[in-house]
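Let's start with one chain on its own, the form predicted alone, as structure tokens.
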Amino acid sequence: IGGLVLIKNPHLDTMEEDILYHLDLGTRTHNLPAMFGDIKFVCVGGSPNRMKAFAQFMHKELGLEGSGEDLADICAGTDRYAMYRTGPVLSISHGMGIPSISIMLHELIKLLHHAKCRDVTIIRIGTSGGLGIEAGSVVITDTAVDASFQPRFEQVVLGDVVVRSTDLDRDLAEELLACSKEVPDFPTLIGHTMCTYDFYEGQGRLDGALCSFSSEKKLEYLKRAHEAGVRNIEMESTAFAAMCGLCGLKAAVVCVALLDRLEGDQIRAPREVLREYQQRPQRLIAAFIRRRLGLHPPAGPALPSSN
């Protein structure tokens, strides 16, 4: 309705106060429309440090006054998530895995609703394991799939399995791909992203504390995933796509591949190489936000801090 963020919960209308516990915010204790009503872009990623670095980077990219070094963590009263705002951009950490991102998203979506935000674009930026692509490639997700390569997010609710769609906004993905031409020093592609509940066995790794399969079985599985269109693997995209889709948020997932899982399991690149890889999604999203706002790139070679 007019670009507003929807909530699919009739019980919220009967509550006198909504406490966003894990964000340390609330409808009675904070003026959410004043604090967040003009937010147009929300970027979420796993690490608090990385999302602070992204907020500082966006501060420079948007040409805002000051250094941005003293950005305050809006969620400083909790140690669960970190949140920073710079201009119309909100930057939030979500931790690792579906349970962690889903808690954050429930409260973030309610926050955007209570703040009466309109026409919000939300993007997950992060790292992933690539599949048949070179390390450092950036994958823009068209569809998030589960470990059976199906475009669905399954959750047990009151003992029943609820299945939700995981389609992401195609036009937004194409727009992001077009923006990648502005940062041409790394490969960018559109593909399926596989989301798992686990980093080790769930992603076919041979190097965890437990492993119940052979290297041949692992390779066969990963090749099947690649044939199904999967180009990278991470642990949040199905829940992210399902929740954002149901609440009317235009959403995208943009992750860099730290390695090609068909070549091995362990990340062996030097730290400085990984640091530069991690900056790639941030640089692409900065170009996208600048283009949306009609801004020119800042002078000089701006890069996210290495924090």
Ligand SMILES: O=c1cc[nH]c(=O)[nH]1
Contents of the next structure:
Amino acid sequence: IGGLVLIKNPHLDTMEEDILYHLDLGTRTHNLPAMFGDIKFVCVGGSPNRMKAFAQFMHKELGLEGSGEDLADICAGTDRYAMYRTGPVLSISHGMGIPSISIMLHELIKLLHHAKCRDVTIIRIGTSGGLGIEAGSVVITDTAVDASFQPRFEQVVLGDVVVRSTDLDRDLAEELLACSKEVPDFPTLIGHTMCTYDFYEGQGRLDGALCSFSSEKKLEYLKRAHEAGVRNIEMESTAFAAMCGLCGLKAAVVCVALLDRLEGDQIRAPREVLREYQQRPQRLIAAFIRRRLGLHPPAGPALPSSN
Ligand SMILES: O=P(O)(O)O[C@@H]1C[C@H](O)[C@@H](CO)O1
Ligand SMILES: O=c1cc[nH]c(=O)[nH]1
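For comparison with the form predicted alone, would you give the structure of this protein in the form predicted in complex with the ligand?
Below, the chain from earlier opens the complete complex, with every other chain and molecule after it.
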């Protein structure tokens, strides 16, 4: 049925109650359609403070009443994830890495299903390591690939490896690129995003507690990734693309590059610079949501708060 979230689990219908444990929500304890039925945009990102700042920023960008400073954490009963809503926008943290985002997405997707949400667009706003691009550039992912540059997400289910595809919505990526013209003070590009299971060895870094390869091997790997079309590296996009795609959600990944990995491993930019980088995907997505809602022209030079 048009626009509804598809749940690919026949067991769910037989359950009298569904407890979304890590979100501290449930079908018996909460009226999910009343709380979330009108949500149209879901934004996710690793850090709880970033997602709070994004919700507060969106509150202002949507011209809603009040400062937005007092938005409450809907998942306050648990400290696994943080969730905020303002207008039709839901903002949720997912922690670091595939296991963490995948638990959150199982429960979030069921939440959107129980709430009978329709036509939801979901966007990951994250940070990443760039590949051959200037620090501070924003990458809109066309294809999420694994550490062998393949567009697949492998999950072990009952001891067997299940392979899922990682397609993202092409039109949405193009629409986001078009919106980037409204925030011209940083470069935005479309490219492949490589998703790994680790920040250090898994991303070819020489500066972890363990390292089993030479700096020549590292550069050879990163250059191969670049030749395969990879423009940035992070740790959630394949699982995010696979799960959202299977459940019929239009999904996008928009990450800022904190450094160029062809130039180094350590993130050396001052905290203030990193904070401003983190705001870039938020500003692009705010422009996108405003445009979708017909709130033209863009608001003044507002910035998300510093998280
Ligand atoms: O959304 P975030 O900034 O958490 O995304 C990337 C990938 C990992 O979660 C983390 C590593 O620093 O940043
Ligand atoms: O290099 C980086 C920076 C942020 N996040 C990553 O996963 N890698």
